[in-house]
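The form predicted on its own is given below as one chain in structure tokens.
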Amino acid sequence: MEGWSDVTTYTGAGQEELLLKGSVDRARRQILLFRVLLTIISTVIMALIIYTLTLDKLHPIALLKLIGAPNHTIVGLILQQSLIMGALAFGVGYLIGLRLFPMFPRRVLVTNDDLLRVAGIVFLISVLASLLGIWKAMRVAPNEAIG
């Protein structure tokens, strides 16, 4: 068969190595572009809402300052705030996966290994969006709880 012009012989490592370089491999690309993609955008976002949020408490941070509460006590305010709220969303996709990955078309198996690097990337994204809030919040002078 080999030595016929228009058929092409391939051995099981063979093929499987062609599937994995043709279209499965171009879908996990896709895939991961699109989960870097939707991490970022999270962070951003999670970032932006801190923010907020500390913008909001301005005055209060003022005020603690003012009294003398060490910095590193305003830091684990905002970066506590950051962590619950991830833990919260993470929360909630895992209950919401639960409910509807049986309903996929394809099964969908999420092992324990799994959790724990989407826990450990929540976790990173909590700090990395605390960021912004805690320098603003470093940034308050004690004497604007006064004004």
The other form holds:
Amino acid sequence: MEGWSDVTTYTGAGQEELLLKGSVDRARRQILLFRVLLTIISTVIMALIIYTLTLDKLHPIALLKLIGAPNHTIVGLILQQSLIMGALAFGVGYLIGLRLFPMFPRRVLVTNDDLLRVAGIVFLISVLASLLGIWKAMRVAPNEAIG
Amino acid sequence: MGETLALETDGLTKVYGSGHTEVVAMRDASMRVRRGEIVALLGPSGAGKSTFLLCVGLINPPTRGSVSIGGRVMQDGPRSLGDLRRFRRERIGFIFQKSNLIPFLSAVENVQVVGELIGRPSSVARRRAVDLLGALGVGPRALNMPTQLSGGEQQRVTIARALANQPSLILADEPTAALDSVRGRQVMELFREVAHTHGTGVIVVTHDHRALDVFDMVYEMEDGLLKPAAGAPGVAAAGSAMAR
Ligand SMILES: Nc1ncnc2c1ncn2[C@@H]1O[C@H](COP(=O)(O)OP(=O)(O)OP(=O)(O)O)[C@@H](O)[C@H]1O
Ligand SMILES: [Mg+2]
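Next up, the form predicted in complex with the partner chain, please; the one we just looked at was the form predicted on its own.
Next comes the full complex, and the chain you just saw is listed first.
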């Protein structure tokens, strides 16, 4: 076969590389870019939601400070809210995936590693998203609870 | 004389704003409250009563003057000495004009949270909260949310909250404004009992002259000036203390 001029042979790995290079590789990069953008956008959206929820609670937060609650308690409340929201989003996303992926033309493989990695990203997003709200909460003065 | 005072303020002065918006809300206010003593603070609107309570409660710093609580200087002019927030949660109970409950917690949780903040186990804090609400006649409403309670019931939950950390100083700003006169009097008597049995110093801002006999001492504030009220109980004693 080596002698045939109009035919080239490839090893298994070589075949894979040929297929993945070019169009598939470009698609992969595009998808990665999309994912990064979506991650940033969801962080911003979530930060705004947590911020609004915190604005709604400025009065009770001032009151907590007035009766002497330490800052870490207040930070904990906001962070907890953000993490719960992240966990819910993760759960909903997972369930939607379970329903949706079988309808795809190709099999979608979600390994435990993938799930763990996504969970880690969700955790990071949740923590980042709570920072704006926490910053606002830290600036409230206890005497804003009265008058 | 070796006795520690629940509260001692010396020359407390508070100036709000500056330039031509400057308001001297309180000038040279000196007060001593012994442990177990309950004190009334009277005075017209705008006299500076709330300003005084906010300085004494380590919430707003005074412009000048000092505040010591339980023998410890906590505030020296605008300078704070020590962790004020920690001091507040451990040693001071607050009740303000408008009832001030956390809207997303039930009545009992509003009281319980104070115990938890000072590190009591949840179950202990809970039990104490239930007891206090019972003592204040709002036991059956313990699981209701604040918006489901009447103004008077909310105020009694606030009072329970103020007692939950067994404070050495209770500061109440018109605590009975939302209560009928019978309930109002009961609350004043409860404060008196708390003061006398636990050695707590209690300061109550009030407009209710009918309940003044409950107090060991009555002060009056006008235009930022604090002085013992004429013809009220304890005035003679205070007069001699003041004549230094
Ligand atoms: N944050 C503030 N900034 C500027 N001025 C203030 C502020 N708080 C209070 N004042 C002024 O200080 C004065 C004393 O107010 P304060 O609230 O202590 O009165 P009060 O005796 O509690 O009155 P009331 O019986 O109506 O509650 C008032 O003239 C008030 O306008
Ligand atoms: Mg006032």
